[in-house]
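As a starting point, one isolated chain is supplied in structure tokens, in the form predicted alone.
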Amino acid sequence: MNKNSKRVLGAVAAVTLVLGTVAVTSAQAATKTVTLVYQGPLTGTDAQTGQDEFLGAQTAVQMYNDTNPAVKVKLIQADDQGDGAVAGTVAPGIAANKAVIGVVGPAYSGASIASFPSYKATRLTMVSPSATRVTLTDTKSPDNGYPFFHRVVGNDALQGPAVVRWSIDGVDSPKVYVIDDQTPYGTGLAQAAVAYIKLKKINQVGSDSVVQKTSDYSATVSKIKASKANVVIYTGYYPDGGALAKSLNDNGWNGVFAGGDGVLNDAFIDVAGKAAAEGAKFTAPAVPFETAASAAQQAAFTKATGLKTAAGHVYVTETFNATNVFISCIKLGKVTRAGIQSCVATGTFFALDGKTILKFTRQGEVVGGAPVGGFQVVKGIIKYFGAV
């Protein structure tokens, strides 16, 4: 998607948020309707992630509603900006809306933690397409969303090792430097990566922890250069990851820049610049929609979103899958919060390809985990290389 189309989508997202719902025709109004919420960053520095994910929810709902079902689905957007502080103010309103029977999201781990008190208190079921912090499903952690939080992606216990393997692939004598952004997501992924580095006795030459929205990365760059690192793993989000990659490139550092799914976004290239972004590696428990979807599903995506392709948009497949978990339950006549919770917790669902089975553990994880994919910027385009 080019920058102009991104701006259009952002404007549409903002308008939809103000109105509160996706438009419903008069014919639909006469039909029984239930409401789902997509919650993620729709404005702010991380807006592209939420806008991308919403495309998957739109597509799933459009495809379902086009079958003229007895119960139709209304889709509402909730903008938490990917920020726990904002999510803490957004979630109570969603929880209090009795028409809402499920939340597709939250998208980010910190926002999930901040939303849990409201959703757990009102027994509102969540299925996240992208929140990966391990503690979200750990019943011994104060951060957990049990029993109402579920996710269709593997957690950072899987992604941490994967980002290390992918970052050092093809590197002779790797010397790894790990940096987190002090967020719940960033620190969790960094911990998983470092644990794997120690387990495999990989040479870690340093680490740092740098707060989000840092304006000057020169001190961190100096540390990296002094350490002689030839691989940098950044476990944060793309606005800051792009700024760090640019600073490294501007200061003459040559090596592999890598990050987890928080950095995987076309906007990373815009922030870093093409020279700094080239060759950067990312991991994500995600499969590109354009890779996994059938011709009919691709056509449905275009009808729902007005876009020719999902290429360049992250977590569309996973948001489609998360939304369809709810839709599958609605098809079975589960149209209350209690009914949805029971169905999601115990049911068996199918992913976009119609073959992959999604079923949740008691804690809300996908049974058997989920593959983590490797991505890399090649000639200015993020390409998918399969599971790593």
Second form
Amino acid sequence: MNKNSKRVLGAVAAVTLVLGTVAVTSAQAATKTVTLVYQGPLTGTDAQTGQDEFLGAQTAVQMYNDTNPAVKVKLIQADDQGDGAVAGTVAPGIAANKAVIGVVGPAYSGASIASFPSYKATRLTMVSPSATRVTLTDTKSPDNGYPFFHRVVGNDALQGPAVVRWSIDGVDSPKVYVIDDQTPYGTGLAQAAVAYIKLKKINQVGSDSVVQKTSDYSATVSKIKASKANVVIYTGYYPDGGALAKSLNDNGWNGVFAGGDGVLNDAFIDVAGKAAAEGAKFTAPAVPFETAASAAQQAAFTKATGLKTAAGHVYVTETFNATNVFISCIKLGKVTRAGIQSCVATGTFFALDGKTILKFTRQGEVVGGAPVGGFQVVKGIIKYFGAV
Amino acid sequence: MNFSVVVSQFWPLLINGLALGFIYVLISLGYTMVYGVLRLINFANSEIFMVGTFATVIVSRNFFGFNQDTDPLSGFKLFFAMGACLVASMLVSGVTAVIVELVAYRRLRAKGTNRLASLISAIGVSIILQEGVRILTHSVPMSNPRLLRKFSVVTFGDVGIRVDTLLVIVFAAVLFFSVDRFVNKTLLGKAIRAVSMSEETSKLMGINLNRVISATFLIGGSMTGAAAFLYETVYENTKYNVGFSIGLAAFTAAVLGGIGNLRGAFYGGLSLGLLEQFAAAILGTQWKAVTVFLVLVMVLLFKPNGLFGEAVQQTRV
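Alternate state requested, the form predicted in complex with its partner chain (shown: the form predicted alone):
Every chain and every other molecule in the complex is listed next, the one we just looked at coming first.
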């Protein structure tokens, strides 16, 4: 081999090496992946809520990944069973996972409170689709998530009045009985409802506080009947709400049963039975996905989840919105925890409809609040009646 | 405090309290009979109750094909379907209790290990059963189709007493007195009582200890299964952790009455059911547990063996 040949070969090798390096670098860039976590109740008695919400996160991630972006998103699940005690053991593992740059969730207020110490310590940003307890964003409260907790839903200060307004809508001389389930969510929503009842001088004839997983509600039913209440507002979750509604119906009570977003679930009808569930009213700071989504978004939902429609699944829109907050930041090249936190705290985002602006206050609430929707069981199906 | 509710709702509170109390009575038999013969608190009894509720629901939904849209039954169909659910629940709970004894307790007993090992084994079995059912059912609550139309049998003013609550009271009372008679009047009952008084002496008298213990678990488990059926008739829902709070209440009833004593379980169960109802009505449901355990502590302070603990030796199992 002569000198020229060696030079040519050397040049070819060098070019090959450079091109190869570039190719490898491009391939690595193309396959860069960041991880988001959905945290909520995926098993346990409240599993339906988490499984519904996850559909929204799945859809948002699939829509984004289908655009072949430079940075892909991997979505993983963290099951806290909606229980603060479980969340307290799950959150440290998520926080320690360096690949995770954001948490879509936690779904429940009690689980949020239990998760805050881990996420605050590791500067992990949260955007919850459904945790509504007022104190979560109250910087004066000991159980706040500032500055890492944000939520795309209105809090119970908005939902409390709404559940009262919706429950007494169309009722002559309403006599309201309020029952909470002793959880952070249930007591917070009950307090907001009672405050509004007092403000508006509505006739409240009684209240009770019944621990979750109670089997027998007959004493509470006796008290409700003795009080002559014609509206019962239950601030808890659907497994217990369904059992209470069934017990009321079985004992011949014919008033309006109402609840907040914790009771809004198709499984409520199964637990309560169709007769007891009929006419039950719910509120939720939520807009049904099938109502708000475009045809393309509906198709993306079906592609991502395998389900024909989101009807009957709660908080899909809000979880979609929460996930998209992170995705918007990732599109801007924010792929570290610090970058995500700065982007989420100061950025401006859009909701599912592409028009509604989502921007967070310093404390993590949506600027201008979020609408609270009214729902009712009509002929065995939960129907949406718009903002209430 | 709200005493007016007692005036206007006295009968429903009384009848519902008795119905709940009778369910506690049957479940507490599972605790008290086992404690009587083995001096062991069978913590798995709450899960024996849980599998009984699932047996009822599965027979109703999968064997008969009933669902939430099925109209309540009447006549022979009602009798047959409810009978089948009852038998299935008692059988599944009874057999599960016997298997639990064979697997978790018998070998420990044969090896002469201390009672703490059996206690941990009982807790372990309880967790295995609960978690096993949780995984199998994906943690989702299951509702039981309504077989019995819930109409008022008796009416006091504008207050009606439902047929299902009356059924619980009458049927549970019949079952309890049958077991009481069985333990006091039959040969096997005598053997059970003998073992509960002295294991060693019983052995010397030629009693087959293992057979008697298995029979005790079978009877206690069956009664817990019957309670599960009655629970499903009234509340029509179950889930993997349904046994936790009701099992704890029944265990409390057994201790209140004097654990190891059949009639203690009876009075303890009824006292607890009524106490829960009236405490919840008068003080508020949030005070129910506080009141119950305050009363329990006070009773144990003055009668450490419970209301009937050692006083009625002849009824001890």
